[in-house]
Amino acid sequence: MGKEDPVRYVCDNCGFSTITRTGKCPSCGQWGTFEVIQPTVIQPMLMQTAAAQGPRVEVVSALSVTPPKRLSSGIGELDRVLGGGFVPGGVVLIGGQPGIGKSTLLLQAGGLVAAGGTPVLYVSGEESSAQVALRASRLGMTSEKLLLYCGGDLEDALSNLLRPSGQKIGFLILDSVQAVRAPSETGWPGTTNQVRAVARSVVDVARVADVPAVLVGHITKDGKLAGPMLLEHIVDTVLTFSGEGYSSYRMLRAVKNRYGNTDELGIFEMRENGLVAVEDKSGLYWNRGGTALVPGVAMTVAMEGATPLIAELQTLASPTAFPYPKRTSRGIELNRFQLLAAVLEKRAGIACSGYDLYLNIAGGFSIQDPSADLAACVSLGSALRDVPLRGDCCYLGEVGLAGEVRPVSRLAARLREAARLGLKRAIVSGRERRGKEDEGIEVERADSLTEALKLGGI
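Show me this one chain by itself, in the form predicted alone.
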């Protein structure tokens, strides 16, 4: 008799495993997410055979380290986020809100790849052939090498990749992983075991056929990819496609990438003829000096991954007679804004307690890293003193509780972007290392917030 493992219960949401039946997951706190995993039997004869054969290991130095030849999608922003294009045998998972443009982006990519001579198989489990064909016609993606399969039978769809006759498929798109069904598993499409089986089947077939594959995944109301956490583990790359409902701009980020970094950001604009890449990203959040002479306006350069973006911080100070003045911030965390106001009052001597303070980053941009601290403080000081700042100056630095100005990361890239957009002056931390003098911008250094305010004319 073989040795039998105990029955295990695995959480569909986070992958937590336990041998005790429970209703609430102790890891993620979700209710009713546990699924029974049947025990496996380990045969002693198989264990002895494996032991007799010895471990199958390889010497790392003897392995090939040649970078894989990538398949370009024809969309520069998408290729940059992926790290240079799709990798043969690699599987990409892209998720986003309904109607954000996932299918449009992938249909454009598939059409451009097909136009380059590589046969593409587009599997749609949610739309009919007429719907996909209509969208492809509107986007101008009607290549003869763009093949379409509409249906929910995964086995029938994937058989086209391994079929010896006909065109050899070079790129696979599955839209979506929750809409097709694997015949080997029970349940309706979209259930946990079906999503797991569909993803595993696509990964296996992509490896065998040596073709890149893309899976479209739904997201939950919390913004997470629907289905088991295993879905994100077994794929090679996870992309998120996001955007605000009031805006036509879409942002593509890599959450996981085995073949590249996750620092890149791709920005697209949704138009009538599809998604168009935005080349000048800083122009989305800067009106190029339209409010330069208004008090309370300061410029900074924020890093979105590896992309520097010009951001315009606007602050308004209004006198109040109430004992508890109001603090409102959009684009910077409110607690951070309150902390900076306290530092400005205590360390720089500019009273804030008698004013309602409002901070906004133009264009709906949100900054998470502390590199905008100095710009926020200078903007706030300008609004309180009613003194306008120079429109061709930017402020780069983190402000500590002691009033000191700390260095920021990737200063050279920020200065290059500021100089490219016409800014002439930058105020940075005095602790920054002396870099190249050919950045095309005048750099002044300040050790404290008080010095930075003086350099800004406050």
Contents of the next structure:
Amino acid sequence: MGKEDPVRYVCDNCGFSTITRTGKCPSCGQWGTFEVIQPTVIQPMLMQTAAAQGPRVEVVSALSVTPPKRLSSGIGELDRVLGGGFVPGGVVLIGGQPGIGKSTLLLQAGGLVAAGGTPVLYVSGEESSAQVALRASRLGMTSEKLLLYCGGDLEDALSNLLRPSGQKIGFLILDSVQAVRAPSETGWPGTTNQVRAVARSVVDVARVADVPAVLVGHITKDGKLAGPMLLEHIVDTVLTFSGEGYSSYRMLRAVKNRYGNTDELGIFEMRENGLVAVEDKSGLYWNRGGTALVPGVAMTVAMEGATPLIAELQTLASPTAFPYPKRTSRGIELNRFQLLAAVLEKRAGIACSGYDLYLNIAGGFSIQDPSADLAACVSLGSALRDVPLRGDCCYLGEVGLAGEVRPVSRLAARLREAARLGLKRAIVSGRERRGKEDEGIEVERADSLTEALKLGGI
Ligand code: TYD
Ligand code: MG
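Taking the form predicted alone as the starting point, write out the structure of the form predicted in complex with thymidine-5'-diphosphate (TYD).
Next comes the full complex, and the chain you just saw is listed first.
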């Protein structure tokens, strides 16, 4: 290859670009992910319009700092996760597995924005107009201001935004970034090159036209956005839409947000006529007022961003004669569960080795927060000793290898949520600051796992 050969190799996974042929990506460590990119003249859409305004240098202190006027999506939960609605000129990427409900959510948002009087352009590269129309009517989105473009030509679709005649589009939805083709680049839709060019064009057009735009991006099985990670850097906000296959609940979270925080969690339920926001999130993972007390059931309050969610941990201990007992956990990482079982055995003297142990969080909830450690240990202890725990008590603490109980973040918010749902008692770390007793719930302190178990009646 000649020295001035401009062929580039771009990593399909992370977007790293190099001029030498390489097997392993030095940036993300993946093998065989390089694609050959032939030199092309990259002409982002409508460069002329942007160029006409000319590059400008501005005095920072002289710039206006008034917060941008936001466009409400008409869906409270979505607005909240976005930090108060869509920002004109801002681009949001919403990622999720196929079939999770991205198109449904955006068609609902588009329909509601249109019903509010703002013309909306929904670009569908995946579905036919008949399919979109059928879904829109099922969702009850009948506004005349909801405009549809079906097809895979990005330039043609985006030109609708800058046409001086016709309705002035106030909101753009592109479904999906992998299904349309930017004519300025080579390759099939969905390739690194194309995905990047499509996103760039949408960002440019949204800025020039000063309209908010949403891109839909599919997520691969291992949870990564198909296409380069670079996509996440190009846009202003990245939302993920997720849910378990068997559950009708869907979670909306912001993983990056230039216009708001990333703490909010939005929960929706997929019903026959679309997604419905779940206002009271407390019942999701808790069988409130459930059956009689069963050994192995313990309650905790986990934080999902800024939202406290009550969760019910259930453990089953079943005696086994096999030398390698089984350990299974759903909702808490298996290694963590095994570690907690070892701590319980060593520090609290409750033998686990003769039992197969199964841990489950009710409702398919998954907790990364270490504050659920104490509840997991107590639930395990309760199952192994076959003694039920009080049904109105929650356990909040991280458990260390020495068997100590450590404080958790945002205790006050967790206690308030527990009290709101009618729990009467909370067992927390002895190292929690005093003064947390007035959240409407009786607070007991334990320095070690043994003390916590004793307080729980184990
Ligand atoms: P969809 O929005 O097409 O998912 P995505 O765009 O993320 O691939 O939603 C697909 C699923 O949602 C589909 O399996 C059917 C279900 N669904 C409902 O249950 N109720 C509805 O009102 C709609 C429109 C879809
Ligand atoms: Mg879709």
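In this text, rigid core is short for the largest set of C-alphas that superpose within 1.5 Å between two forms. The model shown is predicted, which means the values in this text are computed figures rather than measured ones. Numbering follows the first chain given and starts at 1.
Engineer: Aligned on the rigid core, do the two forms place the Cα of S409 2 Å or more apart, comparing between these two forms?
Structural biologist: Comparing the forms between these two forms, which are aligned on their rigid core, S409 does not shift its C-alpha by 2 Å or more.
Engineer: For a quick test of reading the superposition: does P388 move by 2 Å or more at the CA between these two forms, rigid core aligned?
Structural biologist: The answer is no; the displacement is under 2 Å.
Engineer: Superpose the two forms on their rigid core, then report whether the C-alpha of G140 is displaced by 2 angstroms or more between these two forms.
Structural biologist: Comparing the forms between these two forms, which are aligned on their rigid core, G140 does not shift its C-alpha by 2 Å or more.
Engineer: Once the core is aligned, what is the C-alpha displacement of Q30 between these two forms? Give it in Å to one decimal.
Structural biologist: Its C-alpha position differs by 4.0 Å.
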